[in-house]
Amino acid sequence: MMGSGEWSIEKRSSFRSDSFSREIDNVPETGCLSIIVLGASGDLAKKKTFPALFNLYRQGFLPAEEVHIFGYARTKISDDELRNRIRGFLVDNKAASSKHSDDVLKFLELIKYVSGSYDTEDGFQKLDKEISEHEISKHSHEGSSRRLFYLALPPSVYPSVCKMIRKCCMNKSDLGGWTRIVVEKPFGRDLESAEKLSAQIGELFDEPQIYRIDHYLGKELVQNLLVLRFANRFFLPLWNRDNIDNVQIVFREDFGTDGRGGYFDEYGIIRDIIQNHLLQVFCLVAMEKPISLKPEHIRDEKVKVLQSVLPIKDEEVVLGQYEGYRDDSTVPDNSNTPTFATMVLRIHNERWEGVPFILKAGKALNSRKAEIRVQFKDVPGDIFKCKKQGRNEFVIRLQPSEAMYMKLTVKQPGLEMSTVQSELDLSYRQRYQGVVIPEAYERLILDTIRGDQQHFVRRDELKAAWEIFTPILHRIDDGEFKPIPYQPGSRGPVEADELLGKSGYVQTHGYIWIPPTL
């Protein structure tokens, strides 16, 4: 890849999609961009935020002549100490080259560190001074500069940090400049806390300035969902209750909490994965076609789906906790926190009435994957007697080995008239050789700079999501709903598979999808 110093405007424009190019071209010439990472010394910033910024820089999306990056945290360290902390996370050592090393050095030179508290003015005034000096050095007219604040912080400090940003660090926006904030999940613990947090931030910033980031919305295959559904003629008449029997949205990890037991125990698998990541995917699978691709039109349809979800029934929920979870010294001995959950959501509308949407997530299971599995109904009048082999399924593998494939029944090659299940397969590594799939954070940070909120969570969407899960979460918190123990390395509680069967899912026997080799 080229370093940012080698990218001319023409090269950058030809590299980017048209929408990226138009957006970059529309940015005022004098408006430099300051990206401020709050919580710069933490794990999220080191492992996700700074590497995403580096990749955008390396691809020419963050030109050195326009952009400066500021780290802010309570830790008292120097600029060079912060740079040394993040250096090792920017490039895979196996793929490192002299060119990449040069890019790393040039990128690190763009980073300035400021130390300060999250709830007092002194540090933020110092931060504002540093940003302003950078803007002056770039000859930016007052009001034309852009300031992006990325809160790589616990939600508990969002209100105080946002107050300080509002009071000390805002950019005047009368000449095309802006101030935007990115907040990470979890957005609260339940409906009440989420609404309180939204109200506190909403008093300080307008909704178009707030970007609630859920990195699942930046994944390549998740971004493909709207294209698949609404740009392919053969899906349009099939995507409804008349043809689809059930839909599974699955997230599986083959490891436990891995030293994050204390953090995880505060939230659990429903808050950590299902209420946000899987629910976002659920919305894109189930929503109606928006009237356009404008962010608000898409988000309007997502909200309608969430508002159509019926209350979750107790008999359609299975919770689990893997054996050994409480051995973690940071986890309470009597913890009731689920590390596994399978639950059925039902949508009360014309398209989906009667179709179960099965959301399943768990830790310490027998495999690692995230996928969407759309299972179609049986073929009526089956003259080949092949029902036992399994149904047609459309599977979208989100991670790892991104792919989408359709499970079909075909004739077994040979002289006999026998059938077997096979697939039509689009595996990205094979089909798009040499194409680097961007990390989710890269895409979403770039969307924030562009001002595109399509892949971010709107306030009313957040409220509707919490309304679905808050009743059952309160019962879990109160100890009324108990998780079932399961063995690490298993599929989870047996009761979860039983729930799948009751919901109509038919498992395919004797078929295993194997990613094609190059």
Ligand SMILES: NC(=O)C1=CN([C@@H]2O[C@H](COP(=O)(O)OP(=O)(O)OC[C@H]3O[C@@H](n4cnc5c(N)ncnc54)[C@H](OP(=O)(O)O)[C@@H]3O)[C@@H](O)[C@H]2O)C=CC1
Given for the second form:
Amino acid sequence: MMGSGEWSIEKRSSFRSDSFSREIDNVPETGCLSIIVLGASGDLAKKKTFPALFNLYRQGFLPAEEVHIFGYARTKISDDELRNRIRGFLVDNKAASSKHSDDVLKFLELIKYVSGSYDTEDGFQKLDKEISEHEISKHSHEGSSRRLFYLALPPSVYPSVCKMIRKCCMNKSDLGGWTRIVVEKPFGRDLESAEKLSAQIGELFDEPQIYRIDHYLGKELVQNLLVLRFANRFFLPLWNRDNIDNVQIVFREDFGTDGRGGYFDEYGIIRDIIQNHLLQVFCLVAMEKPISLKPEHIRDEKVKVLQSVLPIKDEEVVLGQYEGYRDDSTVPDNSNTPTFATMVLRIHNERWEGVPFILKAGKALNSRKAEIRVQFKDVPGDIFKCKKQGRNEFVIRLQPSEAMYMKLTVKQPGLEMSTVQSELDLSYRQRYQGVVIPEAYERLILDTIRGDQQHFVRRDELKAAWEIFTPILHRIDDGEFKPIPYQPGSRGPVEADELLGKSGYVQTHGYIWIPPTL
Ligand SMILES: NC(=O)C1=CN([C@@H]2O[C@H](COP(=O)(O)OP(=O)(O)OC[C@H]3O[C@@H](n4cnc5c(N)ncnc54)[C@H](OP(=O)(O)O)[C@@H]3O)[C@@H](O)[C@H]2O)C=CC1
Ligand SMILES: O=C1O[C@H](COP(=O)(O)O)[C@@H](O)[C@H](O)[C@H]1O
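Give me the form predicted together with this ligand now, not the form predicted on its own.
Time for the whole complex; same chain goes first.
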């Protein structure tokens, strides 16, 4: 670091190696591609799915000669009405340029809307007809076209929608083309319902056709976890119970349920964030090294670590509900749904026995961030008496301002021999200036087109995930476990910080990492 907060950035060539790029067996396909967004009138479609498709289009991944996009939902609107609904979400930092608005117009022209129900054939037959007409117009040979169905819908309609796709909209024969479906989380409400849903969908589609999306797996720093852990000698010998005292995986939002109270109240923070997003991050932090980067090898390791998680203990759970949550008219006055949870997962294996993994997620807190915090044990026989300043911590900031930094003890610069906490800092905005980090959905949708399931959740992985949380979820649903009220804009219930302390986390006093500015 240079004086007055300036950072010196070494300009080095990229170290990206082609051999890392894709270790999958799929050969890239070309030919007519239809992307069908079901639930096109909804929140996710407008905020995430269409903007991600637009970004892929803008970067040349969805060439207009090959691609057509269909929106499908019950709402009766025209093509133009759908286009107008999503137009405002297709802006980014390049919005000012006329090239960008030109791209927006051309992209919107690719979109067609079909209205129909989710459980009767006529709407899906109409959809199939539209897709087929598009395929014919692109001179696609029957069977060689690709059809990607993105279910931006509540899981309750997945079975009927999948049945209709299977019955009316499949790629006609297998001549190099495919039909794939993308399903959103939460996939089920508990072990039983998720297994039922998996069985229903499994009867209609083979596992390689099903992409269970968890958008945290598309975040840059989540994708970096395997590289970090297994491509760096630094970490290999330290990543275990001998050196690591505790691990925190934290998600905080500084806003409440914001108009999604009806949806949220049915699920709660554990089903909304912890059982999927945080647990996926947990897998990547805790799993053993896969034998290769093939999706099945990675997912095998994730399943193993999930199956090694011990039952969650009551005394290692703190639930909260922010004050004012029930003011939402769509939330029942007596709702027992947690908007905050801290819970400790313990892994029964050789690497992690005794190390608490503290998963914390909350809405309406004092900040918005997601991070992984790996705290190391104290140095034995400390001759500098610096324990009180803090322990070594390795922090991976997933968002905002992607970064990883290592908190460590150094000599305080100057004549005295005293110690101080400092950091080794890799802040992406400084180190990778000018590099645009893709949105998670953008990356994952591209994977579905390429047939790469590495960053998607496999059926047995999902089952293992629900096995961990179902007992506690049932007790919350039955009102046996009550959330503690907390002030919006706070850190959540104080009991959660107490649990953190009991689990072994030692706060560094008088030190806070300030992201460097350019
Ligand atoms: N919104 C978000 O930020 C995120 C959402 N998700 C997941 O994505 C999926 C879609 O979410 P989101 O877009 O917010 O959901 P919405 O509530 O906006 O629903 C999407 C569309 O589905 C149709 N729909 C809504 N409720 C029902 C119902 N009970 N029965 C049949 N159709 C219904 C509506 O279309 P119409 O009436 O026109 O048919 C609606 O426009 C969900 O599984 C959600 O958990 C995941 C991550 C983030
Ligand atoms: O899946 C969900 O994620 C968002 C948070 O996503 P992020 O990428 O902004 O961290 C959360 O707000 C929402 O409740 C949940 O359904």
